[in-house]
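First comes one chain, alone, set out as structure tokens in the form predicted on its own.
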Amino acid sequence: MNSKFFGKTKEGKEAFLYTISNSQGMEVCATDFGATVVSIFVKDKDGNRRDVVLGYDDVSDYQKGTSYFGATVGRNCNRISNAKVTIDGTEYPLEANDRGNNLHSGSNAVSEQIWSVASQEENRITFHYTSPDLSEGFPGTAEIDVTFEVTEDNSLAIHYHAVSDKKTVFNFTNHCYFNLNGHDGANVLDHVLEIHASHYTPVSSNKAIPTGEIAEVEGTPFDFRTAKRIGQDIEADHEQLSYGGGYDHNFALDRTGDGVEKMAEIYSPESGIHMDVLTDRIGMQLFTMNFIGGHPGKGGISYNGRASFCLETQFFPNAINEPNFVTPLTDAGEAFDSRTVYHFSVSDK
């Protein structure tokens, strides 16, 4: 495996980037300040390789960012209105980083640390990292490790593990920000989406907190169950829309079963990539990266608004505190574990 001196933190903390790869020519880079996802490459129609996620050069700018690029979010991803949660009666107060409501975990969670790296092969890491009890407020301490793995198929492949002493809160996810034309693609609006997904969860302002509805999708800017281009309805007149300024919503998915299943595909016609989303998780949080403009990229790329997407998987938004959702509570000694994919391949639709 190869690596490499990435900067060091404000504190003073070194960091590394490491590479992974497989035999077709796929590569995935990832440091260890929050186990981030830096660049991911693969080839194209034409068989050049394209960067397809936004990131930085360095963790000094990682430490700078506010959008988590690529990075390992946790312990909970997404929103908990109203920053606290209650597990057994206690309640826990959290950072409120977004408009009153918790975003994330914080401003100092495990996306904003140095993981060790546990293990190491060609195509494989696993960082790890300790949260300690009441880190940004939840209980337990907590044993995390992440793996990413290249495998031969052209897949990122996404391990979760974690266990606590105490009853506690696990919900991670992976913020890569992707354009299948490349990072220094202009813009996603002509990238052919599909989610298989008939409902999802309506947010009531500007907060972006869900109101516990569990909504059809049949009749909105939100069906994407036959594949569309995301730009189709992007700018339709309807009020969740107008909330986000575009997408920023949970898909409930029309899961089949409990283990890993296709949930998304996604295709460039610039660039014949085409991705598929396989996942374990419930939800996925479909972000097209609203109100962000000029912002300064690697390679001196300047990333605008809408110049990409996320695809979160995760368990719904402010589940903790919305009993018409399913918890993302873990029992103490209980392993939490959860597997996503990315899956890279050509098409010529």
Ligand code: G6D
Second form
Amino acid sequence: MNSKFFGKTKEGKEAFLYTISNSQGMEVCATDFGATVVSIFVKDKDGNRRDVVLGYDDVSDYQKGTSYFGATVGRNCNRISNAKVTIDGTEYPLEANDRGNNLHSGSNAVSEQIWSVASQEENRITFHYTSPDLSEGFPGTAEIDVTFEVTEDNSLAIHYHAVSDKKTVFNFTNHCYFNLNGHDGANVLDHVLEIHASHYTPVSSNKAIPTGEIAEVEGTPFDFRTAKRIGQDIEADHEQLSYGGGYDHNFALDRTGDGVEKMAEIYSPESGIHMDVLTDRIGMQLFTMNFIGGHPGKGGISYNGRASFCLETQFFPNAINEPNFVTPLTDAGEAFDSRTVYHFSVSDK
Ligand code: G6D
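Okay, that is the form predicted on its own; can I get the form predicted in complex with the ligand now?
Complete assembly follows, chain above in first position.
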């Protein structure tokens, strides 16, 4: 476990970068700014290390960035329609930071704060943040812990734990942008993806708010039940793909129980790096970085559209306002407790 200075925020606060690792050579670097994953180093099929997540070299770029590279996103990830929620009859206005809706809890969200380090070991670090009542618009003072652990089987295990003194919304995710050829890989269109989801939640427009329908993936470009290249159907003539400019949709996962289950797997034939996603969440957003134009990142690399994919485990988007979706509310004094694991291996197939 080691740490180094990672620059200063625009308010002059110092940020630090922490490295955790296992005995197999896997390393994860995370900064206390936003409890953000900056790098994940894993070995490819030739035994060479590759950093498989996009990011920046300094906290100032993370603070200026609008993509949430690697960030812990919350209290609520994804979108909330009309930037307001009603909890027990009280309406709470939120920041309308995305075309009239709230995205990723706005500009004062947990992803924009310097967290403290609650504990640190060789292969594990816990970041802590106290989110003040109404600081993002949500009620309650919340004590939030996120633990990153590099396990001996080459996983990054993420554990979220939060308690609030008032009923509130807790729907955290991690927003890593992966490229299994390395963060400097050209694009992820040849990555082969399988998602264990027979349904997804279509959106009503390019503002990405779900209609409330839980629709079959059968016969659509959203059917990843059999592994296929991310690029196979991404340009198909489909209204949902035109809304998102590609994939930017939540999948309703085919869960069999409440525990951590494997819900997706993806690999790159070029590097042979394979990643399984295991989670206790009911939803997962697939985002294929549908940006256009250069996006300056680590080492001066310019990240372009489709340079990565995100698999953000979560409740369904806008669930707080959609009676047809499981609510993301946690009662006062109750614990929100969730785990998501990104397991890495190498394969020749
Ligand atoms: C875009 O719609 C996408 C989101 O899913 C993503 O989290 C964000 O960019 C960074 O708004």
